[in-house]
Amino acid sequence: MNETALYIHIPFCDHKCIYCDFYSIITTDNISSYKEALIKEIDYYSSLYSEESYITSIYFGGGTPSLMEARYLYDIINHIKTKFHVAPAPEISMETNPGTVNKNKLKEFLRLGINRISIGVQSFDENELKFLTRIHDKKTAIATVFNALEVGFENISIDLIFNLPKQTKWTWRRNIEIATLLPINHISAYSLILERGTILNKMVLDGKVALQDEDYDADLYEITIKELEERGFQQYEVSNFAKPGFECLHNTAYWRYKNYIGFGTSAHSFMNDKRWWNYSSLKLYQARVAEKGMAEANYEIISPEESISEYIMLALRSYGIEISKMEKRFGKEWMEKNMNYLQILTDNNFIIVNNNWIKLTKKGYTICDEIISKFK
């Protein structure tokens, strides 16, 4: 059996933030019928892949999964365990937003099987939170972290966003300082990306908001790497930092090019060199699942050339390329074609090649996409 990660998309939200491009809906309608559709979709894919899949992680994303009652998520987890071969102690993650859960609800989530929580803080600066249209303030964000700790969560992550309009280096350093003083063991730090279709995109097009330039973004990213590592958070992916032993097992499956199955609206899957994705519309998703047991909107078969390119990209963005495993899977052609380029990168301190590994340096991480684009 192959290690496989499962993702469940819960699209329901209480508020749409200006920068968010994930599929989410501001309604309490269809919550019950949506769970029924998820159960049916789980049945469909377990009939295809349960014998070859060993489930090591389950991830509830959204939307805001924590808006659901704990029993709602438990029913899904329990059904997965009846349909798939699940590891004895899988990592089960749930995204939540400050202000959407109290201590009692967090305790219920933990009791029913959620053992990792990812809190969408984004910033500890009140002006930045207002700009991002978050529903919480700094005090609530900090309280949510401590509530999670007090009820028994040992694996706590937070999200932060940098390079916001008018964000100073001092403000970003202050965000990092506050975050690292909290009882957390994982930080996802993302640069603000302007996505089509978002409220923020329209604000920029209308001239109401001006984004900062790429050089400033690079400066903030360098600050992020330096200051987080000085505070004990090791970088293990371009945007992710963890204390030793607290790397996100679920996301690691993506970066190590392992199989994963996504359930729910807009969810993506990757199994045996086939990638597919579901319809985003809740109405269309539920109709297709009712009709066919699944809601695949489209798919692609990954060619051998695409496969190695994706493998290299994901590996360099995270742990690095383990040369022996890469050559066992794809052969030695890639190394031979790129030997000269690898030497140039080494000479310029963008990568380190030793002990069977190729890894980006801190300097290399800052231009990761540019480096990857030039491989043959």
Contents of the next structure:
Amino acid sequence: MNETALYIHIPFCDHKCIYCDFYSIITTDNISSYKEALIKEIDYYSSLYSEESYITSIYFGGGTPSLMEARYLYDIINHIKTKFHVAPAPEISMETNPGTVNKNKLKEFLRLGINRISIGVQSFDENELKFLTRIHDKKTAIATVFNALEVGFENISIDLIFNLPKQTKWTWRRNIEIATLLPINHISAYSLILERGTILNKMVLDGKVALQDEDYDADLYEITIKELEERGFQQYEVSNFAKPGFECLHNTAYWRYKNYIGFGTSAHSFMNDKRWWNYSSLKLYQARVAEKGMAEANYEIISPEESISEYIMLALRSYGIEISKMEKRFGKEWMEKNMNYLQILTDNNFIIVNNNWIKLTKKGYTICDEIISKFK
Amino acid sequence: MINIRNFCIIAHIDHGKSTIADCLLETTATVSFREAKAQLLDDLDLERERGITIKSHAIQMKYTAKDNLNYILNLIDTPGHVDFSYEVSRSLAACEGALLVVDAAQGVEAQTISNLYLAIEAGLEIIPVLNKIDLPSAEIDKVKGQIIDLIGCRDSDIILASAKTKIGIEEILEAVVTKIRPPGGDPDAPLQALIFDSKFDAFRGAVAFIRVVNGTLRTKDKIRFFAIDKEFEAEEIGILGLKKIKCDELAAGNVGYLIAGVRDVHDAKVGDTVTHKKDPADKPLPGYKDVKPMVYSGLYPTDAEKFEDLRDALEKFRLNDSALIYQPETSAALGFGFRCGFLGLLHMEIVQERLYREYNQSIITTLPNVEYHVHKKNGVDIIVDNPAEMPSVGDIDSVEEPYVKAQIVCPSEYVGNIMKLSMDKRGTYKNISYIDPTRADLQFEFPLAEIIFDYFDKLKSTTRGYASFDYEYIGYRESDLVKLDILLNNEPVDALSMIVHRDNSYVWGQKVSSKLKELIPRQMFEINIQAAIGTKVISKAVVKALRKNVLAKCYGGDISRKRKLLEKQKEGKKRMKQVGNVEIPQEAFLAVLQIDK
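Give me the form predicted together with its partner chain now, not the form predicted on its own.
Following is the full complex, with the preceding chain placed first.
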């Protein structure tokens, strides 16, 4: 059996943030019928893949999964457990927005199976939070972290965004400082991405907002890595930092090129050499599931060449390439083809090669895409 | 022979040469209206787009004149652009008369004048035609005055026409019959036929378009081409209607085609004379020249592995374009490629564009340059057609470069701007005359190298498009020239070397290095750009190392998209050239052409 990660997309939100390009809907209609569809979709894929899959993690992403009743998620978890081989103590994560959960609700989530929460704090600066159109303020963000701790969560992560328009190095350092003073053990720190179709993108196109330049972004990123590592958060992926032992198992599965199945609107799945993705629209998703049990909008078969380039990309972005493992899976050709280039990267301190591992240095992380795009 | 008339049309671009030709063909019922495509004689797409006829052809019309006699009119199409002036001169040599078409709204332009002089030199009868008289902006009297001043004709000699509304077309045909003399020549004399154009047919070999000057050519005749001194058999001869029409003989005075099993189009040279193997003419017709390229540039495949593909494409291309020459060369920066010689800048652009469009070749072109005559201190003279091969400064005694005589016609208010631009371009002022009080005709001499950079573009912008320009080659002259090298991270990039006048070298060095800084994207390593003459660095610029290029998020739903993004990035890199550890985008090799834009 293969270790497999399960993702469940909960598309419902109480509002849309300006930078978000995830599929989400601002209505509470269909919440219950959506669950029926998820259950049906789980049935469909378990009949295809449960034999070969050993479920090590479940992840509720969104949208805002924390808007749901704890019971809602419990029914889904429970159904998964009856249909798939699930590890005895799987990591079950849920994305949470401050302001959508009080202490009682958090307690419920914990009691019904969620054991890791990822809180969408984004910033501790009131102006930045307003700019991002988040509904919470600094106080709520901090309170949510402490509430989670108090009800018994041991595995708490927060998301932060940097390189916001007008963000100074000082305000960013302050964000990091507050974050590291909190009782958390995981931080995802993202440089702002301008996604097509977002409100922010339009604001930039219309000239209402100016993005900061590459050099400033690089400065902030370097500050992030340095400050977080000094405070005990080890970088284990481009944007992810954890205290030892608190890396997110679920996301790590993506980066270690394991199989995953995604349920719900717009969710992606990857089994062996096939990747497919569901319809984004709630209406279409529900109609297709009702009709066929699944809602695949499209798929691709990953060719051997694509497969190795994905593998290399994901590995370098996170833990690094474990050479023997990589060669066992893809053969020796890649190392042979890239020997010269790897030497140049080593000589210039972009990567470190030792003991069977190729890893990016801090300097390497900052221009990771450039490095990867030059592999043969 | 008495009822044959051979003529051509000379005009500035867009003055209506092709539409007049179409009208003549329609009126003489040579083609039906439906057959008359927008521009009949121009059959290459690119030419149609640019509105220039490049490959000349001929077409025969039958016309019953007002005197009730039947005439055969051979219209010989001429290329209108200065790059092809030799071809123009051979087409003119096949005619006895020319229609001089002038746009009634635009007036006389530089090309009108230069082509007119060629026609007068060739002894042709000139029939002036004022076209587009139906335009609201037509200035009939004014332009008439310009024409009268130019050729010294009478007001009544000028035919008022509009190809669009068919005004004046009958008059033109009558003038062709009555004013142009019938061809001379003796059908019984030894054969002399002028090849004024040729094209390649994949099945038949070269098709030569000929004007029989003396003698008679019959099918199956054994023939000889003077210049290349080879013998063939006339497999098929004929006249040129809309399609080829076979016939048994072409006698002195007539125009037609000749297929003689000539496998290589380069054997059917424009300007060569065809004669019989038996009883040959004792000498060829005058005026033959071996066409020499004036402009050179390196052509390299973007993808080094596509070198053989580019060779194949050039070989095929050359079958139809006898003016293109090329030979393999190697550049340290660009790898294997070809040094190509072109008739001029337009010819170069056409070749590049057709290689891309029709032969699907992705190529990098280096900065165009001219051919230099270098006298070395050791007494050896060499010809340099690639700046990278210029000997080092210490070894050079003197350098000569080709000069041209340029003619610029423009509204008089722009004379000052043109003077300034031309001085900047190392031009020497020669003369100014006025076509009428508002139009000036300026003459300069320029180094050709200055013209091929960007003179024409600048001329257009400095005169808001009102100036027209033409030039002819006048010979080599000594100049104080130096080689400007560009170094990237201390490695000279041979494909970026250029030859410039010493006085301008500092300015060029600065401009090129700052332009390259703009065009070369930030990369993993810092890039030092230096411009140098010999070992002396005259200007520097730095492209800072890339600081950040990493997408923040890559989870389950991002992987496919992210992979595709990287693939795209990889494709983009393929279009760049790797020189040392620097990736150079294609545009950078033409950076100099973009300076000041």
